[in-house]
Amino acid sequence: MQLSDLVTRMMNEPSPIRQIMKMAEKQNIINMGLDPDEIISYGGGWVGHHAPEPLRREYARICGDVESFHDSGKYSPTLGFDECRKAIAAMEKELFGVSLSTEHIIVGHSSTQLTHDLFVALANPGDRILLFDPTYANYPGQIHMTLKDARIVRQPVLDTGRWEYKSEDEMAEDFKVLHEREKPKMTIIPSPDNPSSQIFGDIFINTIADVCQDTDTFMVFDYAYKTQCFINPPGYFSWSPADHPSMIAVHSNSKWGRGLGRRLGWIDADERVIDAMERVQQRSILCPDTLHQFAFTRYIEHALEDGSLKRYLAEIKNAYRKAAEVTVKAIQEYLHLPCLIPQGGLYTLMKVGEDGDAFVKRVLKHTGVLFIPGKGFGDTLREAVRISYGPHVENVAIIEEGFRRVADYLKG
């Protein structure tokens, strides 16, 4: 039985995301002779806080009422229900000052699915896509699956000598030169970033916007961690597609709402892009999930009205800021290795000064502490690891314990 050439090639070159997930699997831990209950993992790209209780109650209300549950089984419009899109627009206005109409919004299954469909809607086989280095490890696989012979262009943004991001002016000049030479169809901008938890500043993003506007190309913002911004939010967080037609913003409630398994995402973009996405989504998922939209819509409507959404998001953001501070302090105190100061999100990057794969395997075997090798996120991280404090946000004491174990092993 012969599989497609594309899938066969991808199976022979497993994605970094899949490798990350497999490394943390219970059976893999047992195969290494370790006790899964003793493992401290900094590998997960997931959040450990609890979802808003009023959101849980909305699910309970729907599932507890026969007719409401029956109604949640109907088809949704491909774009999503108008009520859901209106709630999203109201939320973006309240939280970030973004002016949106429902014509600018499409609801999907998840940010991952929406990004996949975006590549189908906007680019052609052979087009160039600009990614930063480092950046989210899932983008390259999605690009190669959707766009035959697509070329990924990388712009390094991390100075590996100083172990900090380059200056905005330097990144802006690099971008202009690279864009002129390679002419990418789109640029993908996660902010806050995964894996670095850095947030690009307005000078750099304004340069990208000007270039994309002049060349009629796209800039795609991945806002998975937008509500977990620890610094003063940059100005572009309030941009709308009405003012920036080349801009597309991909959102999800996975991280802030702890909806990792209750998949729901949305995009805001120019109406032409939304119309294109509707055509693609009709052939990929047909329509977004009705139950999730019902619960999410009612929760957002009520939480905006009584102010509880802002309070909840502030509490969650502060919890992750504290976890980030504990993580950086532990690295500095126990390991004395360079790491990035998180500006948002769930991660930091630590420079280990040797092959990241070898370091991770050696440390896991001898300490039961799991990091993630950096190279899957870009060549700049070959001698680095990604560290996630996200799973431990409600138990930050375990963060320090893990670094103490590693320090004891490395000293020995």
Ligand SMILES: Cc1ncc(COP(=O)(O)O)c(C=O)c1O
The other form holds:
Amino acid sequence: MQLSDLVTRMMNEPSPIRQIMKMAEKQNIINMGLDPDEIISYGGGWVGHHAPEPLRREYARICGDVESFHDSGKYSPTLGFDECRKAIAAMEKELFGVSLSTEHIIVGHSSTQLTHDLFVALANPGDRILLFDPTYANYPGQIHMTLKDARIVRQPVLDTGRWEYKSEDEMAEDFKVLHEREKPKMTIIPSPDNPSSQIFGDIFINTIADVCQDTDTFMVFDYAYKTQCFINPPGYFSWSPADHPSMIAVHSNSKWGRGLGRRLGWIDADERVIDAMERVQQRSILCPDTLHQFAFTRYIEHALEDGSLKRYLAEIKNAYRKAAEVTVKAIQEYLHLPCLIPQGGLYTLMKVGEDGDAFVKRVLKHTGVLFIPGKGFGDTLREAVRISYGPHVENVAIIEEGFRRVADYLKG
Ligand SMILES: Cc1ncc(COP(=O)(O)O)c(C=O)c1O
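Following the display of the form predicted on its own, present the structure of the form predicted in complex with this ligand.
Let's see the whole complex now, leading with the same chain.
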């Protein structure tokens, strides 16, 4: 059987993250002589908190009523239902002060699909795309899939000596030089970031905005973790595409309300970008999911009105902040290895001082504790691992136990 060259190449070069996740599958764990029930995983790139109860009740209401359920089986407009786009605009205004009208919004299946479609809508196969190093591991594969001969240009943002992000001024200078030299069509900015949980500051982002505006290129914010921001939100969190036509903001329902499997996302951007995305999305998914839009819209309308959305998000944010603190404290107390202080999101990065792959395999085999090797996120993380506290947010006691185990092994 002859598969496409693209997919054959992908299958021959599985990502390091995929390899480790395979290694951590139940049968492999048993083959290593370990008990699968004793594994402590810091590998999961997902959230462990519960969705808002009124949202669950909304699904129950739709599914419990014959006609509502029937209605939720119809196609949605490609751009999403107007009511849903209005609810998104109201939510963005209330939570972040972003001014949007429905013309600025397209609803999609997820931020993964929307990002894929954005590459098709905005760039040509030979274009250059600027990614930071480290950055979210899925982007390079998505770029190669949509834009075959695209060149990925990497800007290192982590100072691997001091194990902290470079100063904003330094990042801004690096960006100007790199952008001038490579002329990328798009710059992708996850903030808060996966894997580093850092939030880029206003000085750096203002520089990117000025350069993108002057060169008529795009800056794409990936806001998958926007509501899990532990520091004072930067000014650009409230930017609207009406004031910044070169900015595109990709949003996801996955992380804020534990909707990872109830797939829904949206983009806000200049109307011309939304128009282009409508054409592409018509071909990729035809339209977003109707049931999720119905439940989400009703929930948001009510939760904005009675103030419960803000209360829910504040609670969730505090739970992740606490999980982050417990994680950093355990690393400092047991392992004494450098790690980043999370400013939002679900992760920290720990410098292990040896090849990250080898460290992860060795530690898993001897302790049953799973980390993610850093390499898949960029060259700056060759000697680092990503640690996720996201799945443990409702059971933070387990976080410490894993580091204690690893410390015992490394000592002895
Ligand atoms: C930065 C970032 N963007 C996007 C996604 C995927 O989001 P979605 O579930 O909306 O496809 C993830 C998932 O981990 C992520 O970390």
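We call the rigid core whatever largest set of C-alpha positions still superposes within 1.5 Å between the two forms. Residue numbers count along the first chain shown, from 1. Here the structure is a predicted model, which means the values were calculated and not measured.
J.: Can we say the CA of residue 66 moves by at least 2 Å between these two forms when the core is superposed?
T.: False for residue 66: its C-alpha shift is below 2 Å.
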